[in-house]
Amino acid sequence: MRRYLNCLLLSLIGFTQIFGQGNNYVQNYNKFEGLALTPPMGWNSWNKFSCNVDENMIRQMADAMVTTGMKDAGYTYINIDDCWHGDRDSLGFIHPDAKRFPSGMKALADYVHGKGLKLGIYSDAGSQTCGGRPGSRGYEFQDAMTYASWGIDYLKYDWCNTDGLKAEGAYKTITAALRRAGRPIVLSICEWGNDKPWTWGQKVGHLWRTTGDIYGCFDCIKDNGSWKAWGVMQILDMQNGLRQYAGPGHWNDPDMLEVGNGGLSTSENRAHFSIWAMLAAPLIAGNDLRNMPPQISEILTNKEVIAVNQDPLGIQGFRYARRDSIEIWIKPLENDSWAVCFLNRGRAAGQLRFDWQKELIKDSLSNRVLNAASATFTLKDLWLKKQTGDTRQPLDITIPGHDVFLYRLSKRN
């Protein structure tokens, strides 16, 4: 009998081990496919309003996105950043701040959806958000279920107060939670590039921050003591070596736009927007859409510049050459077309003569060659919105300081 019981016990142990392992729930750490096939376009509250968010302002921004022509230009997402949070209930479910969002997030999402737009929200992989609100650590699956029930379309997921966490694992957890909740949500990995998310983020999220926070200046660094914020040119330089990681459904994110926030001149705003378009970067505006001067609206809604950004090939542009203070950026586009951006990083105006016939531009990433000696391309100035000749003649231009010339080259039949 004892021998029989011992055999039975060993059998039960083996059965438990085999079937216990077999019944372990296997998480799906892969993002929702078919989303963000071109760089996401929208608006986010942080750069202009920081923690000062409420439902009335968000509704007004949705209204303004429609009335200003932003929606018609391709902008889709209205994203609420940090500080919307209230408390968690006794079961751990998060609720919005009742004073700021008295109607609740579901009603707000319904309003935004009714405008033909989508609603985004913010959380953090740590115990607290950067603004000191409840983070998602330990509550990932509950939060994902909550966001899905509200009708959220986009999640920016930050990296404050994450002691002891490894970035790849933490972001895989929220991805698994979103998949389990069942609603397709764009995941924006906001890890600041510390753990090289471009090397592991393609299957996990739809875009990933490549740097720390942007600051509203063209060429400067803001030292906040324990961390730094970066000007437009500093962030541009940090994109070096990353273009091979970008493509449809997975984008390098050099942070949100500062266009229209007062720290940049009109020419600097134009240059900022142009180079983000060349980088195939997400175009997430951060200004007050309700009070845009005409020159800012014209920049943000320039459909031909946006088309460079939204080109379906999804190829990030590259720096081809530098001539004194002027950088030449190249971006392959569909239908054998190209975008060429001449960026003057200097404060003084710069002159450039660019002989298309003598420049053989090769892009090893896309295996494309721009050879104006063997084919003629027409030039369209995307800011002046007019044809300006073709590649049979050299280009002679004077570029004002901190400004750009941006052209679309189309092959002549």
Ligand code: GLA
Given for the second form:
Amino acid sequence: MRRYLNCLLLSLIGFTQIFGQGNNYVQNYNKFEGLALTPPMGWNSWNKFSCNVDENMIRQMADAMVTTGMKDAGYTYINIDDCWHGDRDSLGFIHPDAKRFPSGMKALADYVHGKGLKLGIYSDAGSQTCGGRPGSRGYEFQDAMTYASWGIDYLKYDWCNTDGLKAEGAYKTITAALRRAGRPIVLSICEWGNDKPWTWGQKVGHLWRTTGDIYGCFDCIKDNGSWKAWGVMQILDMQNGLRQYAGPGHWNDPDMLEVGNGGLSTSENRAHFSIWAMLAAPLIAGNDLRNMPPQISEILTNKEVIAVNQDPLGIQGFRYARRDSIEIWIKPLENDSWAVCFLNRGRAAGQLRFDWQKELIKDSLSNRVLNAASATFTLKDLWLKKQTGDTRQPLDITIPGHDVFLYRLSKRN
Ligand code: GLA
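I would like to compare: after the form predicted alone, may I see the structure of the form predicted together with alpha-D-galactopyranose (GLA)?
Entire complex below, previous chain first.
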């Protein structure tokens, strides 16, 4: 009997050793939850500076984020885009370019954290970044550990030089690596919408690019030969059909802001910012925060427009109607409020009479109805920053070309 028991015990031990080995760690392919519950807000170096990044400039940008009032308005992330990289060492660990970042990334992260801000960095799922720097392919876990040890808070992960990779698998790999490294890091999926990341990205990352790169014009296409960059209107039209995928912790990303980069007029900047607010898009400024004319900082720090973007319900807005050159965009907000944006896509001024009493605005996605015939809403003009009547009277407006009127509607008690 004892021999029989010994035998059983030995086979049990053998069994667990053979079949248990390697099974005691299971990869976690799910992003960190609880991050980016409203669209991320911050600044990124690419749109204005492309590859010209260094630690002095990043520090100055963190300083400017505070002194310009951007931090107070809700912007948090200082994100270094492409070209911060030096080489990998003989063990494969990545280092920043020693000339541009002589103090190292940990010191930079400490500086940025000292300002009450967060630091973001950039890598690529392929062998090289789009700017030809070392990519993370084959080094995912090592890179994630390195970023965590530096104190990085946000990773934008690009899609150049990814021959043979499948996007969902590649992004799940970096997610598993970030989980393993243990530091909660926002993951920005940047594969330009090629593989429909909205269909698989919700558990993997916190935001995903829906399009190719933005270009600083209102309504144009920039043909770069092998790839195209898109104006604000072109990007807007590419968001059709995607709003159902967005929500707290997982956002459609129509790319970073071009506000203040010179390609747009003041009204176009205002329209661009308003549309990104209506789309619940990440608000990642892309201009030089150190030299902002007042009309630009007034746009970027308009708290009530930002509140439309940051509304806790996280419902992406939708196009309700088109009247000639004017589009009417609607976004349901908390407390039975609504944001309504009238966008004039034409170059000439456009006139509109909008009789709230005759419009029944239904949002089947959020199951909300804006019916001004059964309740009265007050209107606040968010750019003029003043109350302007209520929904008992029709709205009569003349919208300059490439401009918007943006209102918050609040239910009257
Ligand atoms: C791609 C991305 C851009 C930027 C550059 C950097 O084009 O879409 O946002 O990060 O790479 O090289």
